[in-house]
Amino acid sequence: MKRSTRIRLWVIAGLVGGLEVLCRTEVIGRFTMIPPSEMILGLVRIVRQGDMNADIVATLGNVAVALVSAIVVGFLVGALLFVLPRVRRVIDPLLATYYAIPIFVFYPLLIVLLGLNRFPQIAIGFMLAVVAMIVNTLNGFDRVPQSLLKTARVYRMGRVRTTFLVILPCAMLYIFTGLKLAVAYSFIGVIAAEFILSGEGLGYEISFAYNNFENATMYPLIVLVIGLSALINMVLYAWEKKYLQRQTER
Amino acid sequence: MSTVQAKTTPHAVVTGVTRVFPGAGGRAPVHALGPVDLVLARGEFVSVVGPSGCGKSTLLEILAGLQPPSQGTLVFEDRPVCGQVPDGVGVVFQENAAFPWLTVRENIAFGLRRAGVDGAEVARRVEHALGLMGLADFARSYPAQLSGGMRQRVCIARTLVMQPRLVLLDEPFGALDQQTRLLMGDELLRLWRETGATVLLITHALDEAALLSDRVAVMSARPGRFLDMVETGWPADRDSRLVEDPRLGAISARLWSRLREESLKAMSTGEAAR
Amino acid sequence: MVTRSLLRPLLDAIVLVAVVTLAWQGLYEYAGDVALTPPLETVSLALDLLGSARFWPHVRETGLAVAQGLAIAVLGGLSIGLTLGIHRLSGEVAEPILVALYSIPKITLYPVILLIFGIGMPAKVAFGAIHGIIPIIIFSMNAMRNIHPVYLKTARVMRLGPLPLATRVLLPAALPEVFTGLRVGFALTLVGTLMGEMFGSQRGIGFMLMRAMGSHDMATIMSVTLLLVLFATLVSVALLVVDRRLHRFG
């Protein structure tokens, strides 16, 4: 194991351990936070009893719909903008400033437009994720080196073959960055929307537990959401390290 | 002297080729090349040297069919070259053009697979090329994991497995150190002798051109025209040990005497600063 | 030629605004009065809002929260980020943790912050700050790491002391990346503060939006959303112009 990895594990263990001690000695009161060990036990209990299964399924389903549509639409729009440079020039300022706009302010509007159901939540997740996908798809296509395109011509490849055998594999590295961000953003968007106003899902259950002073339910759920998103993030990170980084320049 | 007499059968013929890039954004058009004439005989090794920005890479890309000439004609194996890279032509670029998402083996096999060569034959030729270029131990590596010299070998191997009859090299050793360049030059000469292909090498290194070639064409500053054609008179089985030969110095000296004025011209107009 | 290069972005911007306005009008024709207000009416509503007395206390509240959150994020982010950039091992230990923190739905931590600080200004400030501080840390850490080693060697050859080294070499070399971090940090602090106000608050723009949604007050929702988007876009464009100018030297 690398030295930095070992130190990192110790740091995290120290932080969790410290929190445990502070909670157990009532330096941090029970109404503020329950000890980390109880969070884990609570999580095991919740998963065993299956009380939250419907919410877990609802949240993951919404994230999945938001993510898949953001990936498909983002890629297609990115590809379209790449072949239409004039349109791209007009849209470019919007893409560059998009993430400065607090997308969540559209949530009330979306609820009015689409009703108080799962669609406004999916829409927020989609809106947050899609532009990361567009920007990185464009970036990927931009970075295909001229020398590779010339090589395709030396092999006398047509447009279609050049696209599928040279441009797409080459752009994949950057498109994957967009994908990684889209996963994180669709998760953030859906959970936050559920949290602010909704009737089901993990975000809703956390805010419900908060409003009812149920720390014994709230903290395990927070651990579940954070753990889930950190896990997905780590899997993508590891996959990228293993398969994609060997293809990039040192 | 712009026209050069071919030694034997003409393999590729360039006649009156010019290249003018249209001016972008209201600027004046740039006359980059020509007019130039060049005849490559079958199986000979010709280099083109010239100051930076003189259009020598443009000449290569026009000959490869990657760029259209503004004027003039190109003939390869008695057929005109227009808009497409002709069958039997291989190109090695200066930039790293190995596909980063393919292993060394997959890179070398890429062109053969595209050409529909059957699997067993692909495997045979790729194994042969891996051995020939000293890449056997790196067959499963990705280009990014290799040094610059190794990567350029992948590109050369990838070109050679296609068994091209005309090989165009655009400053292939430009990014390599001097020792590696000499060794790669030896390998290139060996491959040239074994395959019998015609070779056109674009380079800015005078000694490299003097050592490797049968003939060296000297180009002027932009717009590039041929100023001189130097016959080296080396035997076919030459290699880098020629550095000891006093004749090599004499050839390099002659090239430099033709080029010095031109390089100064190129530098003062800022062409050298690419 | 000069006038042409100046006119072009202006023309593009006009086209972009026209297209967005048309799409908005189209959506209005389709969805009707219940769902949203048309562009022109919204602009006049927004102007009314800017002139009304009820609006400014909320702006003040949100503005104060963002300013304080940003101050904490900038000061904390710069000192942590620059330190992690200089001390390589700490940077290696911290980086995956920071990336994970960036990608988790931080809104789930909001109840924890409310339990610690109670509803009110400090909770909003804290929530804005935890959003803004992470990109600032990540960008300034990378800015320090990516300083070309030859600059440091050159400085040693010129026998620069520690202070000139910091102010004349390190700072200018790291500035473009650091600034990008500040730009992203600002956007996220604003998002975080607004999200916090939407969930648990009695004052501020976010609260105003949620209350308007509760009473189905489309005029307020639309005009507040419009003003927020305009404000965020203007600030972001200004920061982006500075950002691009700084990066030109790099």
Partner chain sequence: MVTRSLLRPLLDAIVLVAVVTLAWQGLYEYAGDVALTPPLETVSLALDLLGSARFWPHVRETGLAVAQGLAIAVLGGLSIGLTLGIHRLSGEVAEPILVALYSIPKITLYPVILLIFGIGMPAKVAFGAIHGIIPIIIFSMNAMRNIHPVYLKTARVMRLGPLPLATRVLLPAALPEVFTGLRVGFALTLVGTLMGEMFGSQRGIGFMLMRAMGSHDMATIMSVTLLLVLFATLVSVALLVVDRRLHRFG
Contents of the next structure:
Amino acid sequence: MKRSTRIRLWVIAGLVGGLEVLCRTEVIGRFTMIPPSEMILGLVRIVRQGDMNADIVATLGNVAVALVSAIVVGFLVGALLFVLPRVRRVIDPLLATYYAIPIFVFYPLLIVLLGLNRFPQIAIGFMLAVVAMIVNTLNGFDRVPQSLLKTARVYRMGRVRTTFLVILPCAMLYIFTGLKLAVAYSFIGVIAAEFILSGEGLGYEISFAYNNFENATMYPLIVLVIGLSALINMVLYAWEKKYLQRQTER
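The structure above corresponds to the form predicted together with its partner chain; please provide the structure of the form predicted alone.
Coming up is the bare chain, nothing alongside it.
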């Protein structure tokens, strides 16, 4: 294990341990927060009872649809803008200011267009994630060395071979960044949308527990959301690291 990783783990353990002590000594009251150990035990209890399995599945399903859609559409749009520089010059200012717009203001409109169901929640997650994928795809393609593209032309490589053998390998690290951001934004969008108007999902259950002062339910569910998003990002990070190692060995 690397020294930097050990330091991170010790810092996290120290913060969690300090929070545990503050909660146990009632410096932080139980009305505000329960100890981290009780959060974990509460999460185990919730998973064992299975009462919220349907909500967990509903949220993960919505996140999966939003995430996959954002990845596919974001990559294709980014690639299209890369080969159409005139269109890109028009779109670039909109991409730069996109996150200055509060996406959730469109939620009432999405309900009118898509109905009072899961699709507005998926749309919010998609809208938050897709631009991160577009921007990072463009950044990756922009940083492909011109010397490699010239070499591909010298060897008379077609557009398809150049894309898969030159452009994508060079741009992949930026695309990985887009993937990791898309995961975070998809979770944020879907769960926050469930807060606003939904009868199921983790966002709804967290909001219901908060409104009813059920800290023993709210905090374990928050830990579950954090754990799921962290796990997915850890898998992507490991994949990215392995890919970088293979590229370095070549």
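Numbering follows the first chain given and starts at 1. Nothing here was measured: the structure is a model prediction, and the numbers come from that model.
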- request: Given that two rigid parts of the chain turn against each other between these two forms, choose the hinge position from A230, T97, L197, Y210.
  value: L197
query: Any idea how many degrees the smaller rigid part twists against the larger between these two forms?
result: 9
